[in-house]
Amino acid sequence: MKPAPFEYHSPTSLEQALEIKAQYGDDAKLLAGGQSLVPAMNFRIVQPGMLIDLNRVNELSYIHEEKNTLRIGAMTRERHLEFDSSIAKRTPLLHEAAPFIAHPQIRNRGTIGGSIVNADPAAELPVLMLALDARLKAQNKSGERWIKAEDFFVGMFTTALEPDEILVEIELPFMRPRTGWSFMEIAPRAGDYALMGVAALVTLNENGRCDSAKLVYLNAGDGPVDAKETAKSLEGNLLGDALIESAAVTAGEKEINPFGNVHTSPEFQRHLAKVLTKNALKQSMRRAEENKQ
């Protein structure tokens, strides 16, 4: 298949890419990695009348630190978020499931941002971002704001963004002390969608109790889903057997609404969502166990 026909416009600063983008709104999409845009054009899923290539606004590609938060720029491939050294740091949870996004050809050419704004419900990026409570800016022309991730995922491939927004910066806080963190999923092979993956954090206070924890899930919904009421019901408690199994029966019974596919069905995605919650809380608690500088 071929593409439908489009104009092409490569700007070399944000600031070209956001005039293009005002003018253009809507009919324009925006070129990071390309490793989704590309194969739905040629399906002609997705016809724009404009693309705008940004791999040249080299301004958008950086990892850096600042107090205590992370700054990564919306165009930095993903193959960074593996070998990092401030990642790996600061946000070992986005360290450890990089590796997990699909195959090492599409990292060295699919950017952070891109995976975000596609906002595909079986990826693992818009997982990270609500797990580790993201902070996304967007930019227009007129100036920028700045969008919670909890905010910004709105629905299957598609985000809180305006027509004439450019995601441009993407902020992560440093993972707190006595954190552990975990990322699993399960695919048919190496590389491909997961029929089910989560990532997971717990918090323990001085005396080893569960002082907070997040639990989000890929392909369990039409968005990233934050299993908010199992999280809840983990705080203020010892993390024993009893009560993590009771986490993963509600999470994986009362939380997800998993579609199923051509793969599996809903309810074995269930069952794999009970399984990687137990096995996610186990490690995340070893961890934190671990982690108490």
The other form holds:
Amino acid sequence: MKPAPFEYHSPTSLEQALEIKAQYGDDAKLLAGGQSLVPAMNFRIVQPGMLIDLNRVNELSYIHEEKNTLRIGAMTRERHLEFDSSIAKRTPLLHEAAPFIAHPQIRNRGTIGGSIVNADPAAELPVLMLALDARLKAQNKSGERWIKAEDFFVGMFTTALEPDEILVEIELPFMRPRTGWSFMEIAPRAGDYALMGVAALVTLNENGRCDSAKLVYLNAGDGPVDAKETAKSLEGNLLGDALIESAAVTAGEKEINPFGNVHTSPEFQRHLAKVLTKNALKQSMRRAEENKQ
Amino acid sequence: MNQSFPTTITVNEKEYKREVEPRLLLSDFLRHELGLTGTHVGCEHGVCGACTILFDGESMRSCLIFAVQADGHAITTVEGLAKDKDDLHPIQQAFWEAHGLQCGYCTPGILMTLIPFLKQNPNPTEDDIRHALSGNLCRCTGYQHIVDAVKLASEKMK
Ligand SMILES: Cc1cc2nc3c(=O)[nH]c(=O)nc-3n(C[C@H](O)[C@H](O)[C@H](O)COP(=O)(O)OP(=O)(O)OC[C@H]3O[C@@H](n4cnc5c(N)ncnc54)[C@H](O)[C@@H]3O)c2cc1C
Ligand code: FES
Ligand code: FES
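Form predicted on its own already given; the form predicted in complex with the partner chain follows:
Below, the chain from earlier opens the complete complex, with every other chain and molecule after it.
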């Protein structure tokens, strides 16, 4: 099918984009990579009256380091997350997870900001934002505010952004020393949305005990699911097999709330979560031991 | 609300100027406005890959881009790969020789996916090839002959 008619604006600066957004609010949809929005328009699931195309707002596309943080412009293409050397060095979890997002042809166009704002519970980037303790910068005509990732995702396809706000920047702290990471997911085919997936980070202290841990799951509830109780159970302890086993059970049976879909039952998703939790914790631990700078 | 925009797009190194309605998809611009029907349309939601083209050299779905967004950009379609049928691109030649197609519906999108892939990965493993093809559906071949064709193409292009 073809999209319904709409009015089209193509601002060349953020200022112009904010001006139009202030004027029209929710009637004006932002068009980033279009890899989620345009399919929905082609099916006429959504019929926005107006599109504000951000693809000519070049100032929103960058990746740079500043003190101990990485700053990524919202219009940075998903494909760049895969190849940028700062990302590989400073947030290796993001570097490793990026190729799991859709196919190369989609990542060439899709943007980090678009995927975050789309807030699909099965998407990789919202999960990574929680795992990496991201802060997200929202801007409207009158100013800007920073939103923590944990406050940003408020439900299925829903975020804390106001109708006149644009997500402009993603701020990620550098990965800490003695930290290991892991990203694992199970999908029917490479590039498909996964049945279950987990992003893990483990930081060890000098004695090789777990200082802090993070486990965030995709397709496990109505948004990215941060398994805080499981992470807490690891802190201060040596990560032996028995502890890892019980962590997998807590995460898979208590903390996640998967709904199932045509490809999988919720029971199978819980099973996958347990297996992935164990493997991801072991890989993170190994890497944390190698990463003692 | 019937807006239209003057739009200039370079397709296969030739410049075209047209007035376009913003909702016109790039895939339909190529097929209906320019008559370049080599770019196929299977699903119009980004899944099948039949409409894959090069946008400033990178593979993308032409069904998920509006023509007006391509103003000032360079597009390559399957028609841009060879001057005529006796002078095929090595990837096309390899598909011919290794029986990499049956009905041919998926082929243009697969070829346009492979052009940048083989440039970035001149010696791909079978795994790399299957991964690269994961965003293109073929309902005929079962993929085996396509994989063989890509291996042959990478040999030819050495
Ligand atoms: C075949 C296919 C497979 C896919 N597989 C996966 C997958 O496995 N995993 C995955 O995570 N994703 C997948 N995707 C989705 C893809 O990653 C999208 O690129 C992404 O979800 C949306 O990014 P976009 O830049 O295309 O946003 P768009 O589609 O342009 O926009 C999405 C939404 O966000 C809003 N928006 C965009 N940018 C901003 C901003 N800066 N500020 C405020 N609002 C904004 C838009 O108004 C819209 O509502 C797939 C897509 C396709 C077509
Ligand atoms: S027609 Fe574009 S991906 Fe199927
Ligand atoms: S050859 Fe028929 S779909 Fe691929």
